[in-house]
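For reference, the chain that follows is the form predicted alone, supplied as structure tokens.
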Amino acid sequence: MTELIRTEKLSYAFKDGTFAFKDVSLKIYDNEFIIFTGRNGSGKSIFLQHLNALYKPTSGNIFFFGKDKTIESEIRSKISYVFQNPDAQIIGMTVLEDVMFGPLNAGQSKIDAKIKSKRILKQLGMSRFENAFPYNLSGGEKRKLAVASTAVNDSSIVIFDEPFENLDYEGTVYVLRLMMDLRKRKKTIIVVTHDLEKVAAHSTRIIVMNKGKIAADGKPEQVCPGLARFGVRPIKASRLKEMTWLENEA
């Protein structure tokens, strides 16, 4: 496997002087499937939020690509972000605008920014929307909306946050499938969720945070039993193949 990112001791503090998160080291890889897990307040977000560039380190290091110094116009190229609160990246005036703007951004043309858009929505079950306007759409809608924004870009890691709240059995389905057809591109997929029984059967990897600190790392038969000490409901190793909200896929 090829490392994309390594942290070393990486911390955050608020200006009040908590911690969000203390002394995290970790390894992602290429073409892994990670689960962020844990009580809310634990630190998944913010962590994770580093790992785009959005936020700088109180303390530790960080590595993308295996360079010590990386511009973030590099990072948020090569690591998409969808956030919890999908208002928070809505910038395009119709649906169909707001998901061509990444592959604009890039670099692309009117015309395959288009196509590539046109597509994804189509694949999310959005296309009766591509005219409307974001702000109008209902929670659901906007999640999937702000899914398709992101995984639009041609990233080699997609960090999911919380991507099935306000989302019913169908958008859920798209989503999932969504995320399986970037697993066929060998992209790396990080989704921070406690609704683990939609998602589980997909993840190579289980990743806790509990207080600001990594509580649990490894295979998802190894880590799911013992998740209820971390305030998450634990899920039966035997039972982790049937974990998904896709027939046939898991």
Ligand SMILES: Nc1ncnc2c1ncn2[C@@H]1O[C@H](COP(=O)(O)OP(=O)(O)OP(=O)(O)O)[C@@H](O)[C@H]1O
Second form
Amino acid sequence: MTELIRTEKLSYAFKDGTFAFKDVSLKIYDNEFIIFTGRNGSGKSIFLQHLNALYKPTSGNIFFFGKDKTIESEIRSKISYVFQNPDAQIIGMTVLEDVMFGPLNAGQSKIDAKIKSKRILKQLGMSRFENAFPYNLSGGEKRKLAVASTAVNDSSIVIFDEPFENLDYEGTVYVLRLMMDLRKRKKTIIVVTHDLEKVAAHSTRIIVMNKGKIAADGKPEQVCPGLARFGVRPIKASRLKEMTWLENEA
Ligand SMILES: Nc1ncnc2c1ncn2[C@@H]1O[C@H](COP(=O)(O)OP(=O)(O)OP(=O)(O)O)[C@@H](O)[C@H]1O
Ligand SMILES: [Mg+2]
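For comparison with the form predicted alone, produce the structure of the form predicted in complex with the ligand.
Let us now look at the entire complex, which starts with that chain.
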């Protein structure tokens, strides 16, 4: 296993002195499929935004790719983040332009960026919106756009913050299939979700945050039965393999 990210006693305090999370030490490896869960307000989103340098810790250390120092542009190119609020990441004037932004920014040719972007939009059932104004999209359509614009970047780690929110059954299946594709290409996936029954069968590890601390971290069959005390619906280990909305697919 290759270590990709390591945090050591990482903390983030707001100006009023309260902590979003405190003294979190964690290692993320290659080829993991991690579910991050825990109550509302437990610190998941703010912690995970430290993993691609969107936030800076108020204390502690974070190391990327086993190096002492990494520049932000390298972090951003290798670790991408789908925001919980899809409006927060819209940059294009059209859906296609929005998806193409990442590949173009990474120096790819316009034609390559277009081919890739069209392919991922098709995969998410979004082709008919290519020329639409992103802010006019519905909640679920915006979510799929956010997923497309992030997953198109071919990063080593993709962090999905509540990717199933607003999605119908079909949309959920499209997003799960896309995750499986990333997985086949050996990407590390981190999914923040309260909907474990949609995805837990695919996970290799479950991390639970509670009041800004890591309350549990282990294999799904170890962590899932005890989830209720952290405000998450528990899953019996024997039922884990049924916990996917890709139930009709291999
Ligand atoms: N500027 C701020 N000052 C004080 N507290 C804040 C500030 N911004 C956010 N918080 C609090 O930080 C906590 C952690 O927020 P975070 O978004 O990481 O939670 P979360 O675990 O992702 O929750 P959810 O499941 O609802 O998405 C929340 O309780 C939030 O109210
Ligand atoms: Mg959150």
